[in-house]
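In structure tokens, the next block holds one chain alone, the form predicted on its own.
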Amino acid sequence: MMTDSDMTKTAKTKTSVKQFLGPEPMTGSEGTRGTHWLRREEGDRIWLVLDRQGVSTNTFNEEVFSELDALLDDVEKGHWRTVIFRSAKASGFAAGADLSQFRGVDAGPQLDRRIAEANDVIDRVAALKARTVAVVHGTCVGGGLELALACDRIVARDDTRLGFPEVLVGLHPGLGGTARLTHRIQPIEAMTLMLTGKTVSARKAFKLGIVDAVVPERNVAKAVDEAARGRIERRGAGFGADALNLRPARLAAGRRMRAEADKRAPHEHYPAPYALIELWERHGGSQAEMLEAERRSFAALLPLTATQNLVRAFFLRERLKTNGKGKNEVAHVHVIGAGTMGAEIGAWCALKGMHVTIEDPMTASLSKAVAGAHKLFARKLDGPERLRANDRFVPDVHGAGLRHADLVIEAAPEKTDLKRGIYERIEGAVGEEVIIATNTSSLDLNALSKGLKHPERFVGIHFFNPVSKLDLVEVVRHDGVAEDAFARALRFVGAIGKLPLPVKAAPGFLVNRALMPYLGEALLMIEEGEQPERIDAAAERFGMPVGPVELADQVGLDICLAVAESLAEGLDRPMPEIPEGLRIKVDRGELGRKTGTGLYAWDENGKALKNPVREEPDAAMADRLILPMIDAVAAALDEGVVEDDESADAAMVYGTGFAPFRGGPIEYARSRGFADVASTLEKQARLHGPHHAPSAWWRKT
């Protein structure tokens, strides 16, 4: 019954309720509109159309359920042969629950009552004597899919995406979805869908047996008529599926599921997958028992700190999205530099519908960039869309694309003089309205902007590597940038599906400034003789997705060195001393994953080759790594580099993967106690050096 905004990307064309009820005019009454539902009668059929007031995407709350409950009273009293559920929203059927109603909830009778009341409404739908048909389109996830599963037949428009993303916010389905899905389709497939939180296309859902028909919009009315007349068979789970719900099969499959889940989400940090597995193991043999047990399990998960922090992270993501709202004016992006970052930036822009020209004097670099882009398109797109993306990504040896660009992104090596020369050439080739952006990760934008004829249209647009996986993009403001140019840059970042974070020009901006103390401390610990694998284990047990040693190799030791030197020069406060061993490795060309060796050796599949941890890490080791990173965020807040602590937390969760179940670095510090964080940093400063000394921000909060 949850939602995730990454799963609501559908066409935003305006359409009326009448259009969504089918392509042909309908006989009968024009319908009765309530606050959130439209009731429409058509002979012996009744349509219940969800159109939640004041939002562009349907979600469920107590008001929506209460109104549906009242409508069901009328349905049960009538003599309807068919009840049809549909949505009036262009975005889709429904995206699950309104998560705001779950923030700050406490365990107890009131929570149990709310969950029971919502379930009772869905159970009433499932118990209707009339034939029930759900007509779904666009987004049909979480509670939207649970409502559909309570119906006798599901007709899906061919653009539908279906799934249960609850696990992404620390939950599992809570409106009967666990029981109904595991008894509707092959239960291993059902559990996999719920444990991963992924969505599937309408065609895939048809193959799995989730939906019973897939049609384009022009055939919806006919499909509804066929379903109402009983001419569409229920797909079902297929031969042998029932045996997998028997207890021995559930226990055997459950063991494998736990082992897989533990690789991605340790039980102590992410309890939801394990609660779901246990729910199915213990009650999967009976749909009725599982329906009842699901409510208790859902109620137990909801108030947990980890769940509340994951819900918080969801809203942090939504907040970042608002930074990029508005009409995008960029259609043609010209990228200068076809190295790793330039190539990935260009490929992502083309994937998202932009026309891209990518410039580099080295044809070998351009060939590699084209190959990488086509590989990304093959992974993400099918058929004609893939071919169109290939056509949108154009190698450009001579920079001819500059004349047509709306936005130019410079992704050249981190050398100030080189970049200034590029800007001079750009300004001579483009119109005065074109935005000029740099992807620099470490250089001062105020210094880079000097010498520009039009510094007001110069901004930083800092992507993170790998571009296709990390959603955060820092949009950097220098002293002379115009508000209009800065706003256009934010909207561009939003238009390509990334999360724009406004930051002030400062050494390392926010994310690199916070990461370098984390990486630098790990490198110092290696110099002291600590086992790299033990260092990584300490961070990963805290909840980081990857340890600092492995992360340094992934980023590239040359880049780590360049950023560390830039921060050491540009910041007033002390940074970790740059180990001589790092300089030696960079001089040798041992740069990490991209060269096959660095702090670790890397195999041909890009996996670090690690030794077993010789000695278990302790909490003090985790503090030594994590608290300097949190303090760097606090210092950036103190200096106004980022607007507020929620923006900072969002940036660290979506830019670095900072343990999302902890809610972000400042939220973690708040739950631990700001005074405790500051005093621990003071102790670490006495033990490990002045770069651990707490910033002034802690004393001001």
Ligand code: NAD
Contents of the next structure:
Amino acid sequence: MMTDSDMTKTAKTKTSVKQFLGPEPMTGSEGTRGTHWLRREEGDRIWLVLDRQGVSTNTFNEEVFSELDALLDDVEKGHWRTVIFRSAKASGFAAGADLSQFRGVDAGPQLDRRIAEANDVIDRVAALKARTVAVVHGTCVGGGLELALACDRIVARDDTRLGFPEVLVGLHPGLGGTARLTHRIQPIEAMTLMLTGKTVSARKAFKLGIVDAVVPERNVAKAVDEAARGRIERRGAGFGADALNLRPARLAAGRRMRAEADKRAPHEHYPAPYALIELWERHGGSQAEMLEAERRSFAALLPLTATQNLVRAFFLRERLKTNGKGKNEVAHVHVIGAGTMGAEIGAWCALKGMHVTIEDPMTASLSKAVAGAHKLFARKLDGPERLRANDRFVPDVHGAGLRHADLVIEAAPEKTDLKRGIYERIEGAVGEEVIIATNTSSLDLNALSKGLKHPERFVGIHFFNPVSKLDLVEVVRHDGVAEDAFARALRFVGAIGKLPLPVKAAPGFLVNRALMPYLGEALLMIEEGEQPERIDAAAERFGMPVGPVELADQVGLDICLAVAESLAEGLDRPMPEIPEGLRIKVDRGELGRKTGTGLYAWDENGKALKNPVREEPDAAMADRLILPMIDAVAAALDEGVVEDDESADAAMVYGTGFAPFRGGPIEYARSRGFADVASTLEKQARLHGPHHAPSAWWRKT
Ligand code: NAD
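Condition change, the form predicted on its own to the form predicted together with this ligand:
Expanding to the full complex; the earlier chain stays at the top.
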């Protein structure tokens, strides 16, 4: 598999491996550096150290495998007693396959060959006569874990996280991981790990039997020595676990797993979990048979549209992340308004290491904010980390923190005059370089910026509710913003681990503008006498995570009404009429989940009490709900609210949960055909009103 020129590269550069292997000094000969691998001899041991060129995290591609393949020629010929695999990257062992090579693949012999070649390399590692030891640290997931599982022993540094996240991109492990994990540990635990895509800590992995030793870096060399001398036992599956790989046990467990998977995601939208269950059910009795079958199953999944769209969604996320790359200059955030949003925003910033002061005229709001923040820290952090986060979150009755802030986020009630008054006070207390941000959902940023002495450092930083769950943050530019302040705001959002989307000030920005037609249409349908549960089912069958009726109740009917009114007023395009029923509910204080009643009744655990769907929804119902939402995205693109269709798709997937296996609204429209989308909207406009008329964007693209 390796070309001559690759060989030359492997032999070319001599280097000391010491610097690549963490703090433990190494003895022995100099190493030899290839393009992506280092090899180093040490008595009867040989180290193969992965250091993929040009990236900070190791991932596998064909080049990495073919270089390893050539190294294995050498290893097989030599008389090594132990082969040790390690990574030279600080970030971890390896994050798995380089997903870019999975894009746009077609089914057929070429794909089968590529999968077989990669698997052959891993199988060669598994078949080595020498004792093999994987020393893993940091990220050890996907293909990284599969390489480790092909080794006799796995020594994990105590900071390692291990797992198989393939299911999240529509796949299952494809380098022997399904077969090796189900035969290394208790198979139900193995299947659960693969079906959920979750990662586990080194300690948990030790308990499960995935890794055989857990050590701090200072003890790695000693552990490797022990493993090389055969003094570390394989942890293994535990007594009786093998019985669970027998056919009757597999069939019984498989049925339960399928029922569980069905609850979470239907087969036609997310085929991977079902393919994995079937693979184990049919072939789990024999590791060799499962290894063979895994290749075929993986090759069948990869070209599916759903998988390709999930891989696309992964790259859309990466794209949003790059908007926030660069050095963050914000260390102290002052939040004004400790209500629903301010409290959560402040807590999230403190969780991510910012010093936070938070003010509110209501001390009750502040106490609630502190309790909420402590709860979040308790959920996400341990021991001293948690105490430090508690210390970083400071209620500030008199606004004393304002003077120390690098960024002020205003999350006060949605009233222009009140907000302007707040900005005047802020400007009196802070230097010119401090960014002033608003979290407004519906007010016009150009109007809000009018009274400011320095409107150039004023931006919108629009978080979504609940802040801890929704990763997207719209960073809003108005006409007078300075590029530098805007860029600093984007980097701040990146630094707190959120996904920043630059948008232009316009009613509803992107996400609310797109969601409102979806929610509005659902309310009209209720007004027409449609069963709310059936409306939700139509959207959920399409692949939305929550139906529009339930979502309206979650957001709050008062907020829906306010945003709908501001959009109706601010946009030139017709919007769905605001139904009288909505106003009545708001007047009565039946606002949705937060008051216990809205369009649904809600139980004390925050769950909507729904009746069974009386009649299965049809495709026309889904079109009526979904196409106006997609059209609003198109209109926003037409008006330059959002830069391009990839950004729009990314925002809708990560801001609203828009069916990721459809690749986002514009990708879905593309796969359906823009002309078909536009003509269906025209038909809907004749049936349901002018707010369905397609935007001009469809014709221009
Ligand atoms: P909220 O009513 O829950 O909280 C507002 C808080 O501001 C209250 O605690 C109130 O005591 C405090 N307050 C009132 N006057 C103040 C003043 N002069 N100075 C400082 N604080 C004052 O409101 P919310 O839902 O958190 O909304 C806040 C902002 O966030 C709004 O601009 C809203 O559009 C936006 N937003 C809300 C959501 C949401 O889902 N609730 C989502 C995104 C953005």
